[in-house]
Amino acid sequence: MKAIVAIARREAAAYFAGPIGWICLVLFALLAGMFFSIMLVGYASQASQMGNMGQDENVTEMLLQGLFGNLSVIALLMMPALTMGLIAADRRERSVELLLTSPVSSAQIVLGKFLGALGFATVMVLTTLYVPVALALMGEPDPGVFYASYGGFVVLMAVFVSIGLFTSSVTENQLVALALGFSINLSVWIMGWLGQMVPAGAVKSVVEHLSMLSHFEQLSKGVVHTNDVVYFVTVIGFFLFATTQRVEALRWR
């Protein structure tokens, strides 16, 4: 266990101690502002003119849902560039052969890697705590909703940091562990949308319960079932796995 800790505190650090890491940070921060003005904007003129000013499920449908709808495409984009550098830069840089000599298990590297790209995704969905704080101001929302909406996306980033943590590890090169995550997270993105259009049928349950897009989206609004739950575990299961045994791999070249 401390090692797992060590090598996440490390890898949290070491997103702290170069320019990507704020980079990222800032600018998470910075749209997430700007989505939430507008939305904000745009509520109070449509709850001026409706005389509706203050209702709970408009706060948290036009607000909350759609500022978290917007982040995720933003994570998606953001999180291969945080995600690429995990292992292809230990591997590039020859680093990586002392962990695989130290007596740290493959799993213990794998999952101190996780968590501490996971933490510092962490500390950028915690830029937002002004929003819940903004929308209690304007009403009384449903606070489940808010803990589902907030824990519901960090899951998402842990999904798309597993996703990362794999892609980096199956190469020395970051721009292709880059491209690599990026296509692996848009290709289960947008799997929902193709399953619109594929006729009714066990295809289209298959097809649709394998987009990432639906699941989130029921967590967004508070709805938390079973086979989302595990829907998300076993999607980060796999990649933590794969990215096991592809370090395992290292270990004994």
Given for the second form:
Amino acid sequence: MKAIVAIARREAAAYFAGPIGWICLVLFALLAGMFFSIMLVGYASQASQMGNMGQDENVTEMLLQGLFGNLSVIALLMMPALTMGLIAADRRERSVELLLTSPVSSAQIVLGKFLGALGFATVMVLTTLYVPVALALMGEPDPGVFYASYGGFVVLMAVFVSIGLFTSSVTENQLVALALGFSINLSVWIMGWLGQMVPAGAVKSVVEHLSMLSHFEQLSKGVVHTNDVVYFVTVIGFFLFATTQRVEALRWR
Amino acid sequence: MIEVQGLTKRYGTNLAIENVTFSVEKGGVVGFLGPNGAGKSTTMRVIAGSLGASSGTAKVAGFDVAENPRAVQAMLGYAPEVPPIYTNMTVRDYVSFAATIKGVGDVAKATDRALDRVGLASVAGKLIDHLSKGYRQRVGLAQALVHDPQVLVLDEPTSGLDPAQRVEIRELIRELAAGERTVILSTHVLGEIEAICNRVVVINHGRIVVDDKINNLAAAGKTVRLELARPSPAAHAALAAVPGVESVELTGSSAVVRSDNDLREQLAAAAVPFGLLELGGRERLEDIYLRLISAQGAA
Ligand SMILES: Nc1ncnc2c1ncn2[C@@H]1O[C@H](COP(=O)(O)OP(=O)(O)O)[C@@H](O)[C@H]1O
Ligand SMILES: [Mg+2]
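Having seen the form predicted on its own, could you give me the form predicted in complex with the partner chain?
What follows is the entire complex, opening with the chain shown before.
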């Protein structure tokens, strides 16, 4: 347990010690601010036309979900860059040999790195906390919606981290990991659009079940269905397991 | 303390080591010697548990590395050829990270002790990125001994260092090897082994060529070199006539005499009539090593 925490802390600290972490953090915060401003202006002009500014009960829901909807696409593009080095750089720099010759299991290494990167991703998400503060000043935000949106988004980040961690374990080359990460993220995402195109039936329900988008929509609405939870736990678990297998294989090159 | 039995490792079809067998008793300090590509690093990785063998076993303190790697790693420190460092960490953060994942009880204390030990206390707050190669090598050593392991496996700890740094690291390893600690040290520099180790294992083309005490090895080839002012067939005959001489090679003004025991006194007497200018001592370890390596290469 101590080892997992130490590995997680080291990864999180490494993001603050290098350029990629800061670039992602600042870019994410800036883009979030930009999306929020645009949406706020749009909402304000709409509301003033209808003359009910601040009266709408769903303003929190609308703005937060809109914001995180946009940010989820940003995360999809950004997380492969944030995670590409998690294992690939360790292999390239040989520092992986410290981990492999210490009395820690491959699963502990993988879990530590996962939690470290997820911790940093959570810090990225927390840079948007001024949004609910602003909403609270505007009216009465629904705390349930707040928790659901943030919780749902962190879960989504966890999915991206697990995918990125896996791609980083496949190769020593970070750019290959990056490209692979994009590809997997996009395919998982696109599944949702496919689902909308396919006519109703068995195929549609399968595709929709695999689609991250539809599960994410449910979660961020604050609707926690067992099947959505199962979906995310399965996806994250699958990629963490596959990564553990890859790390184990490093010992048997 | 270390028992390596029939170890073989293939990288694809490339046979890196073949049927490597040797053992090191508790407290032993063994030099692992061989040219580049001989299979030193491969063997050491298997012992340290970062690489699985194709066949054969490696045991440390009775634990099979493949079956019980955590038990072995908890008591073994391994410094790979390239230090396994994170350059964006400070020296202290790195060593304390290593201490934590190695399961050390008092991390702060172990970190301080390791930094002191390898002479890094004064640069503890520096980023590893800003250190010279010699200091990075020390960071690699600090990582290996932070959990005060009973066994140290050091892969070419002085490679790429300048002569002064080399001497410092060598001195340090000699200190580390004192007492009950078991050490395997690889190198392709012989002087290092003479200075530090009490036993040598020579590996070439993935196979063990020699496994012996340094003293025995040096005694095995008793060769005397004589410089003569008047070399001649008569001189050759006179030297060859000394009882116990096995062979005499005369090239130019120098004669190389091989024998089973030390015949320097008798040889000197026999050579005086031919103008003995100089009598070289026994064959150096380096020459023995080169002879072994080339003999095996030819076989
Ligand atoms: N990761 C690897 N993949 C393929 N071949 C390797 C690898 N590591 C070492 N080898 C090969 O195995 C042999 C032994 O290498 P090594 O153990 O590094 O020797 P040494 O440390 O004595 O220089 C060499 O022929 C080398 O090319
Ligand atoms: Mg080597």
